[in-house]
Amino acid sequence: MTSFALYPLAGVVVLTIGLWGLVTRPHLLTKVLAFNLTATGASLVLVGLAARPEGGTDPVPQAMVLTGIVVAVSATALALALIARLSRVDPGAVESSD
């Protein structure tokens, strides 16, 4: 295995990783958690697929996942405060979401 293929090939692990915890588990903030993994793993899929052999990187990957990590790092903050607030109102919902 190449050192170019350690990237996508641990991003889709990641990534798979992430979906599975976003499907399987019930409680809230672990799929909040879950969906932190997931955009790490396209963040490193996308870091991956930007190397190139000759040496260098592509530029436009690399501000797609600077982008995408100020998405998720505000959409974590979001979902934490959507969050706290279903506890205080409902403090049931929180530990199930089924």
The other form holds:
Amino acid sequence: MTSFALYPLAGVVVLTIGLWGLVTRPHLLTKVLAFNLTATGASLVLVGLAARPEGGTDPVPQAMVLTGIVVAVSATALALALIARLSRVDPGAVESSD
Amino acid sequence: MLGPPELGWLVVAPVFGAVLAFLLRGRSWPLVVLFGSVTAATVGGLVPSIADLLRFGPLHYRVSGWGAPLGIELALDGLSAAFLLTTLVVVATATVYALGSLRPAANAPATPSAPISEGPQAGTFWPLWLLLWAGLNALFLSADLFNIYVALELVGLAGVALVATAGGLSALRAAIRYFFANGAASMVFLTGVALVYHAHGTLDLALLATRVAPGPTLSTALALMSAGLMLKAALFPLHPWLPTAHAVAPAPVSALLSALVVKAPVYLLLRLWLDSFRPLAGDPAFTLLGTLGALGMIWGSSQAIRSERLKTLVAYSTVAQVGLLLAAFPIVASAGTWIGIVFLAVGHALAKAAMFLASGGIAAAYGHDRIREMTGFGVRQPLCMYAFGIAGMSLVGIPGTAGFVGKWLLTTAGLSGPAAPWVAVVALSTLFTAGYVWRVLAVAVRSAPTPSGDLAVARLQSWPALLLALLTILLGVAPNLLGEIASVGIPSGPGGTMP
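Alt. form predicted together with its partner chain, vs. the form predicted on its own above:
What follows is the whole complex; the chain from before opens it.
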């Protein structure tokens, strides 16, 4: 049981750390990293739960994680593009979110 | 019943359009042709599908013949058809407005930020606009939770980027804030989806409804998905990202965001709570949802009444109206009046888009949107005032409007049952809404100290708003137009009669 629960639970922990960072950290780049942690955590939950007790893995969650990775990469690119533009308008604004 | 393949056009046409719009780089006349074609394809996909829906009941369509689990299935029932039609109408009218702002009125004062469709952003605005449309259509057609997640991401990312097209520091800050709220919500939702798949081995909403077995895993899953959706819907207390984003975005973008983008998670909450996962959602959960909704209604309204700027007022009104929709969930749960909440949601979408477009027209003419300094705008811009006023009446729930039909159905169904306290919330919202709508109209009709005379508003920036406002009256006078479509395949029966 333990080995099956370990990965999904670790995923939940990583997700929680990411959410915590998103709420508490003012620096925008730190927030982007925190957002990436949430994405990684969610993926880990998906893949972790794909393990079958009788051995082998379920391919469907893996396909979902692939899509999820593509989405997370595009989202990160958008966030970085917005932050880069912000830093050109007001360089100080990147260090605090309000 | 197998649906017609034209159903896929609803997603394919705007995606193709987005690619072409990117190549056109914001040139005006080709864009008009492009939007005409995409709209025609969407109408061509939706109309025969709805005809089939009325004849045969809910439809299913397997894209390219690939079924679940790896293929993509589209589904159309009354609820999704109602939202797809609303999306079509709102996007088409807002597009006319946005194309109209390609040529601002000759003597209009220069606005602080360059017109969206002309400045350096022009090349990116139109592709994003079309991607947002594709995402919304995909979301309302999706039959399984993972596709819904992907569609939510498409809608969210396009929405964030569109907010940023307003240009300037405040728009960028608002867009970034919106991005993080939206991204966190997506990942929490996705974790919930993972748990659902683990518990039931399927993500197909129709299959899930037959398999749902209450247990801790599924309760956690529903809680996570709901938390993500509530953040995306800006339900109190998760709303702070919304007023800034919706207020700084260009007017047609605000119209889409407030009318449709926050409505998408509400639609999903309806699906999950009152359809697929109905056995799981008990009374305490509905009480929590309704309480948050009621608080959001009160908080959003009180902020709207106090707003200094017109667009901020309209944005806070969205927080209030989303709250009202959620406060109506317990009524639907106990009395089964789906149609009531559909009218409330569709009525709000039309009215709110009309209000944002009208505010955009007013702001374009004045060069600002400070409510205090637009005294007498009703005389100078009668069309915008009528649009705002009629839309406001629908939000309040004056008889003869879509808002009234929704509130009437919910009230008559809920009054005699255990949901009576929630009916009181619906009644209260009428008073609150009247407060902030009246505040704007009072400014509009007060005689102006500034020189009077017509203020230039491009015709394409005032008529779309009025058209949307008049549609709320059409639905109020002839509710069966929407009611007959929306009630196909509704799980708990039509419930409640048309007034």
